[in-house]
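One chain comes next, on its own, written out as structure tokens in the form predicted alone.
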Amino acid sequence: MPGRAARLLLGTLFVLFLLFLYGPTLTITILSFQGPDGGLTFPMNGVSLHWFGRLFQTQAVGDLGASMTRTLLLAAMVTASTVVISLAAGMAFRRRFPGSGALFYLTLASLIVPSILVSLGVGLLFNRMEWEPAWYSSAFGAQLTWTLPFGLLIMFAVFNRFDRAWEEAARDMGATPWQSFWHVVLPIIAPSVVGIALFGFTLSFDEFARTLLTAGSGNTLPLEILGMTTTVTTPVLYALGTVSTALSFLVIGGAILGMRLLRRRRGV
């Protein structure tokens, strides 16, 4: 009996946790299907796709299309850079070299510094150098200070458990260092590489603080939403939230599907 009561209590707490975690997202998704005369709160005034259509129309305040394009391009740049640099650093840190310890802790230090201070520092640097801040330069660098440490930590953990015997076997069979990496190492660590890519994309896609003072005149989507919250009083913001959530699930689903196809191709 005590065991059943404990399971019931834990189950109830878990359900409440799920409601707390996904309740706001579910609420926004439901309200995004308001009718043309619907407002920002319940009760709903009809059901339609009206506000999704409004996303692709010119807004009185803000430019959702341009900001979404900038956000996706920036996320793609950050994702690619995070994957390449993390993978290269993981390979380099397999052997000790002078200054490796200091470089490692210096990289992780950006996780400790408040994001808004990183944004301020990058913005001041560009101002002192008389460079024009933009989403593809200063914001790109500021976001890398956020995504790279996570990618490096994942890669270090992977190579810490990596069995070098596989590489040595490939070398014994006549493979060059590049061939052993491409045909042996990379396929084994591919799931972790995909995980780093997902980390980089999701962290960049909704990053606000490190982009606030570095994006220049071209707002990313989070900055555009912030500017619209004080003036837009229609469910178009909810429709935007639903679309961005669906996009996130689409990216995750694409990554999972890609991994399954890769494993099937390898015959695993």
The other form holds:
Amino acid sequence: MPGRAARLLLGTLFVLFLLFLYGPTLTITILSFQGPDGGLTFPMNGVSLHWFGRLFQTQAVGDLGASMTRTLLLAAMVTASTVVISLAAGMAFRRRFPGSGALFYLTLASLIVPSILVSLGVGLLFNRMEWEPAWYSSAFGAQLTWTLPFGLLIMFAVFNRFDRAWEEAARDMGATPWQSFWHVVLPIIAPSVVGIALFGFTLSFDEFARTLLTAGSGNTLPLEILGMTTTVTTPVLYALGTVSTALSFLVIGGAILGMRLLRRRRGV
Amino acid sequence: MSRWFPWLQAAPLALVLACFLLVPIGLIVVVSFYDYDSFSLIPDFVLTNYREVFASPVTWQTYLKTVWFAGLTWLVTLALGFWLAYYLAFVVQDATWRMVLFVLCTVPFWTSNLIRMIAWVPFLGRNGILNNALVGAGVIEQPLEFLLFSDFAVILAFVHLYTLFMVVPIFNTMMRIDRRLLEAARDAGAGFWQTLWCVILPLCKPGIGIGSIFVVVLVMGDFATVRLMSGGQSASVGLMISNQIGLMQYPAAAANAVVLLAMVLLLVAAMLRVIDIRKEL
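Requested next: the structure of the form predicted together with its partner chain (the form predicted alone having been shown above).
So here's everything in the complex, that chain up top.
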């Protein structure tokens, strides 16, 4: 244990880091409520919802409603697929099977390959095959290469701590493999499954590098933001940031709250 | 249970990775040997794309700059991340407080990186909060120009975005250190620094390794942070690739992509020699 002065120093460092972490985002959240004549920085010229209103006029953003719907649908698709695919693969990896080593390294590689390369590769694939890239096909696949490794690693962490006695007990009592999975394994690992879903959602919702070349003609929300950073010089950009952050917190908070309610009802 | 069952369970994962990772990367390698003009790709086997990568001093500088960004960001996030994790694991005594502070460190992960970059604009701009405060306090007379749209801003944004990738794994390994080891070190007469160097640091190596891989890989492949925060005044390999894509020079972009991928894989392989992450899950 370090001395008193050192502890104080580390505490100060920690507080400063939190300020550094949250300060900028809080600042643009405040600035997004800037009055109609306000600029990109302080002072605030009154308080208004002007810039949020501007968001929904077509000249400010391409088409906010459509890109938002697209982003949420894509995130929902990616979340569901990530949960199902990594859950299944996680179950498979509990035992060695021929090729399990290779598949494990391939999954790790998927985490390491820079996003822009996946974007370029999938874009090229669709280009060469003369398929039309779209958010629900090429962008969907490109995003899965990013969310699945996270999902699988969480499953590894879960099963390394899993007590097999529960399953053996289920089997001894005559449960089929499917019954023991559905009634025993799944309820025990449910919190981690929700964790995988949250990872899948947030990684998809905020992704832009992997969708850059693969989203086709319909932009997602992060791509709209990326486009706006070079052209827009009004607080409308901050308003979009605030909306996007609020939306993702709403979904994540909702999921956590839903899980709590579900647990309470089951009396766990 | 049938012998084929695990394969069936792992098949969807294998299929997705084959279609959207293996085949695309293979295609990048193939296209990197293609010829091209301003309208189309010409299937061929030429080395001109690679020759351009290695013959141009500008490209060399861009690669060096990328490594420099990655190295500097790694040093800062490691130093910062280590002490933040140390504070959480060893200084904070109350478990609830520790959890609250840890969660506070990870919340920004759930928000968009782009927005967190944009958030620096009102702070660092010529008439931004920092300059106004400094001028107001009489520290400087002229607003500082280097704050926004500079290498400083790029590194600042990287540190802002990626420090949590260091904090989380290091904190994780620190929490698993048996506290009796620290007591034993003290009883054996080790001081603070000696305990840190001979006990804590070696036991944190896996966490440091995982954090380092994340930070280095994310910075090496970045294009948006460098573009946004340097205001087009600096370059990285990722940005160069994305510019070449914008100009439809796919084979040139592909050649750079292959070189970048080789660099990243070599770096990660070197780091994996030091740690075995499979033990860490």
